[in-house]
Each structure stands twice: as C-alpha cells, then as structure tokens.
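Heads up, the chain below is alone and in the form predicted alone; it's given as structure tokens.
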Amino acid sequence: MKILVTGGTGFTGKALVRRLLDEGHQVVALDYQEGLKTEELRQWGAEVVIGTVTDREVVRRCMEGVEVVHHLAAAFRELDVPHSYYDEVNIGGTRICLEEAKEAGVRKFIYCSTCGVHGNVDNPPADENAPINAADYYQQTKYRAEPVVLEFHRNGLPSVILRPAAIYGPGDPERFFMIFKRVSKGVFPMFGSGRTLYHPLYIDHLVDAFLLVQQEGVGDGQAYLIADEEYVSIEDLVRRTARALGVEVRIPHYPILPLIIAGHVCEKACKPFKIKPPIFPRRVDWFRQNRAFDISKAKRELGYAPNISLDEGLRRTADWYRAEGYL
C-alpha cells in the first residue's frame, strides 16, 4: 500500500516507516524541516516532504494516492510559542489531515494521541473509560483532537485512535536517555517517595499496534491504550536501568515540593530566552504522577501482544545509548 506517516522523522514516526518500508509498502513521511534523519529516511526508500500539517497544500499533496494516513505530527514542547500554537498544530493540523484524506478517499487513518490525556490515575490500572484529566497544553490538545477523528469516523473515513505510554527504546535520543545517564553516573536523585507508577512502551510494541490498526475492520471508531505488559514504580525502573547497564546505582531521596517550585521558576527564566529549560514541570511530574494501564481492550480486540519484558528492553536501549556514543 501506500502510506503517509505525517511527522515521519520523529523517534516514533522514524521506527514505523522502517517497519513499513521493510514490509514492502510505499511510504511517503511527512515532516516540518529538514535533518540528518531525513536523509536517512530517503536512503531507505521511503518519500520524505518538508512541510507542516497545517499547509493544507503540502498535505493535499501527499494525500495522493494514499490508502493509509499514520498521524504522528503534533507540537510538543516548544519554546517560546503562545498556546493558540498548539491548538493550531494539534487540533487545527489534524482537522486538515482528516479533511484531506477524506477528500483523497483514505480508507484508515490512525491517531496518535497520548495516555497523558488520563493525567495521574488515581486507581490504577486506567482503562480507556478512567476520567481525562490532562494537565498540559500539549495533552490537552492531543485530547481534544480525539472528538474530531471520531466525528470524521461517524462521517464514513474509518478511524482509530492509540494512545501510548511512555515510549523507549533504541533510536530514542531524548525520553529515556536522562534516566540512563544518570544511573550510568552511579547517583540517581529521588524526589519523593519513589513509588509513583510509570508504565514504558517498547518502540517495537508501539509499531505492532500501528500495524494492527491500519487493517480494514480492525479497531475502527475505537480509542486503544498501548504499553507494555508490565507497569513498575520509578524506583525499580531506576534500579533495573542500573542492571541493564550492568552498574551500580544510589539512589537518595529528597522532599519534592523545591523541585515543584524550581520547575516552575526554571521554565519561566527560559522562555525568553528561548532556552530549553534543563528542569520544567512536565518532567517534574514524573515522580509524582501515576501511569499505570489496563491494555486488555487491545490485546482482546487488536490481539495486540507485547512480547519483549522490561528488561530486555533496557538492556537493548543501553546498548543502543552506549553504540552510539550517547554514554
């Protein structure tokens, strides 16, 4: 078939092209700027066109022909942009998006929304009926996208929706890579408890459910949360990112509540800027708000089955980090 990844070079995006490409399917990737990721993309055979999801042209343009739309473009912690950005891209884009491929006559477009949009699970596991509760622009425009595909869906273009956990894995340059680095130093500053619930997704995993979904009849109108089989509190993540690198870590605790308040500080005194802030409240979040999923709507209705445990996948992200030069 051919495909169109819209924001194509990203991590996730970067992951299923490869996949599709190596399955025989004719991709075109969509993206905002051109990289060293985009010419890889080109080597591998696949169409790569610079443009944005809110070019209505460029994405009419690459709507030819296509049978299957993957839409994985969204704002994500930009610098120094007003919120009306993230409406523009996150909801406005995949308006577009939806509108063009209905247009073209697709006939399957899969949306890459977030688990974020749950926000802290209060009684975890979270299934895909537990309130939203999304605590950011980004999740609240990832969320608020979701009615839109659904609408386009109920009006004749079938549907899905993902919703992925906490994405890792070899090629991911930035999610994962702090907590290994830091482990990899033999320190690891908790703050907090450290027995918040976090639930990783392996790449490989994410791409699976990609797959399932882009066939006819499969998931159609539904909205699917996708991690792996096991959610684990911080601390032992922390502990066995230790193991996978095959080093010992300590791992002191601190109160929290300093580091809430410097989040907020730090993001405000960069923004000017235009600095990445090295702390920010998004990333502050993650040792104190739970993620933890009940994935059993898409092993039962996908026969989704994510087969590599926690610790393999470290252990091949670390091994990733370390070829690469990352550690």
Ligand SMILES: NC(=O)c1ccc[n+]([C@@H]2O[C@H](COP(=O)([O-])OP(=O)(O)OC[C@H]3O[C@@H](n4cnc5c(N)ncnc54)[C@H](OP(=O)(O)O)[C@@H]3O)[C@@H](O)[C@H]2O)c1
Second form
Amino acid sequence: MKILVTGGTGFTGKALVRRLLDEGHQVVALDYQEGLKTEELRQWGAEVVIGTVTDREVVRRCMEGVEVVHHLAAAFRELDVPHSYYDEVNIGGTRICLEEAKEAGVRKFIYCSTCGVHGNVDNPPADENAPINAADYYQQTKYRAEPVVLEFHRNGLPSVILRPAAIYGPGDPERFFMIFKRVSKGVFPMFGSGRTLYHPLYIDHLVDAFLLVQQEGVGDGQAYLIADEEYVSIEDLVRRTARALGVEVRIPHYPILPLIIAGHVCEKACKPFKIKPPIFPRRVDWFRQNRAFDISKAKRELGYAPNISLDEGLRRTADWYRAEGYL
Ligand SMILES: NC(=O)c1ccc[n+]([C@@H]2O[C@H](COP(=O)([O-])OP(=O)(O)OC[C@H]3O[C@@H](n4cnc5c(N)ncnc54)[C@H](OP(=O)(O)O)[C@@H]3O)[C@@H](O)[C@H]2O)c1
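Alongside the form predicted alone that was just displayed, please also present the structure of the form predicted together with the named molecule.
Every chain and every other molecule in the complex is listed next, the one we just looked at coming first.
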C-alpha cells in the first residue's frame, strides 16, 4: 500500500516509517523541516515531502494514491509560540489532512491523539470512558481534534483515534533521555512522594498498534488507549532505569510546592526572550499527575498484545543511548 505518515521524521514517525517500509509498503513522510533525519528516511526508500500540515496544497500533493494516513504531526513541545499556533497545527492541520484524505479517496485515517486528554487520573487505571481533563493547551488541542476526526468518520472516511501513553525506546532523544541522564549521574531528586503513577509505552508496541488499526474494518470510529502492560510509580521507574543502566541511584525527596511555583515563574520569565525555561508546568506535572491506563479495549478489539517488559524496554533503550553516544 501507499501510506502517508505526517510527522514522519519525529521519534514515533520514524519508527513507524521504518516498520512500514520493512513490511513492503510505499511510504510518504510529510515533515516540517529538512534535516539529517529526512535524508535518512530517503536513504531507507521513503519519499519525504517538506511542508506543514497547515498548507493545503502540500497536504493535497502528499495524498496522491495514498490508501492509509497515519497523522502524527503535532505542535508538541513548542514553548515560545502563542496558543493559536497549537490551534492552527493540531486542530486546523488535522482538519486539512482529513479533508484532503477524504477528497483523495483514502480508505483509512489514523489520528494519533494522547493519553494526556484524560489529565490527572483520579481513579487509576483509567479507560477510554474516564473523564476528559486535559491539563495543558497542547493536550486540549489534541483532544479538540478528536471530534473532528469522528465527524469525518461518520461522513464516510473510516477513522481511528489512538491515545498513546508515555512513549519511550531507542530513537527518543528527549523525554526519557532526561530520566536516563539524571539517573546515570547517580542522584535523582524526587519532588513529592514518588508514588505518582506513570504508564510507559515502548515504541515498538505503539507501532504494532498503528499497524493493527490500519487494517480494513479494525477499530473504525473508536478511540483506544495504547500503553505497555505495566504501569509503575515514578520512584520505581527511576530505580528500574538505574538497574537497566547498571548504576546505583540515590533518590533524595523534596517538597513539590516550590517546584510548582518555580515552573510557573520560569515559564513567564523566559517567554518574552523566547528561551526554553529549565522548568515549566508540563515538566513539573511529571512528578504529580497520575497516568495509569486500562488497555483492555485495545487488547480485546484490536488484538493489541504488548509483549516487551518494562525492564527489557529500558535495557534496550539504555543500550541505544550508550551506542549512540548520548550517555
Ligand atoms: N511522546 C509521547 O510520549 C507522546 C505521548 C502521547 C502522544 N504523542 C503524540 O504522538 C505523536 C508523535 O509524537 P513524538 O513524540 O514522536 O513527537 P515528535 O518527535 O516531536 O514528532 C512530531 C513530528 O511532527 C513534526 N511536525 C510538527 N509540526 C508540524 C507541522 N506543522 N507540519 C508537519 N510536521 C510537523 C515535527 O517536525 P519537527 O521536528 O521538524 O518540528 C516532528 O517530526 C504526536 O502526535 C504526539 O502528540 C506523543
């Protein structure tokens, strides 16, 4: 099949493109800017189109002959942009992709949302019917695109929504890397009790889920939480990361309130200068927002079967960071 992956050079996009090519599909990757990763994807045999999902002409060009769209492109970690930028990319860009997919006769549209739409989980584990309570503007816009996807589904474009948990694994240069880096130094400052729940998602499992839902008639019109089999406390995650790295880690505890205040102050102070603050509210949330999910719907209806344990996933990730010179 000819398959379009928007955000195809991102962490998840790249892993998905690799698997689709391995399975013999023809892949078009749409991404924002030229770089080392775009060249790598071309060498693998993917067609790379540079442009934004908010540019209808570019999106239209990408859709030619495409049967399946995996829509992953998103404004995500941009901190020095107004809220309207998130609206434009995450909602407006999704609508443009849907309109052009429908026009081009695409037979399946997969929208990559986020487990973050549920915000702090009061009664863990949360399933897809748990309250929607997005904590920040990024998550709110990811959620506000979901009804748009379902609207197109009802109007004849079979569509599925995936809500991934915290993605990690080889190839992730940012999120889990911060945990690995701090743990590798032997001291991990823990703000709060450390008992906050966290639900990791090994990258290969998410790619499995994308491949399952791209099949005809699978998951249509539904939203699925996608995560690993196991969720853990953040203190346990830190200890198991240390084990994966083969290091000892000390975990001193500190009160969280000063960090919450510092997060808000830093974000406000850095904004006018367009610099990335060292701490900001979304980062602080890691210490205090419960994220634990019930994945039985995906298992039951999609045949989703995550089989790489957290310890194995962390070990593979540690090996990758070392092999690539990150640690
Ligand atoms: N990481 C997680 O833990 C997590 C959890 C739940 C859901 N998700 C969702 O999973 C998807 C992939 O996340 P990821 O972690 O792989 O993120 P990522 O590495 O930042 O990938 C996102 C990609 O989208 C591209 N992009 C951004 N704006 C674009 C635009 N206007 N037009 C075209 N491309 C654009 C980015 O390009 P540049 O790099 O050039 O900006 C990047 O390559 C996103 O939809 C995200 O919301 C992520």
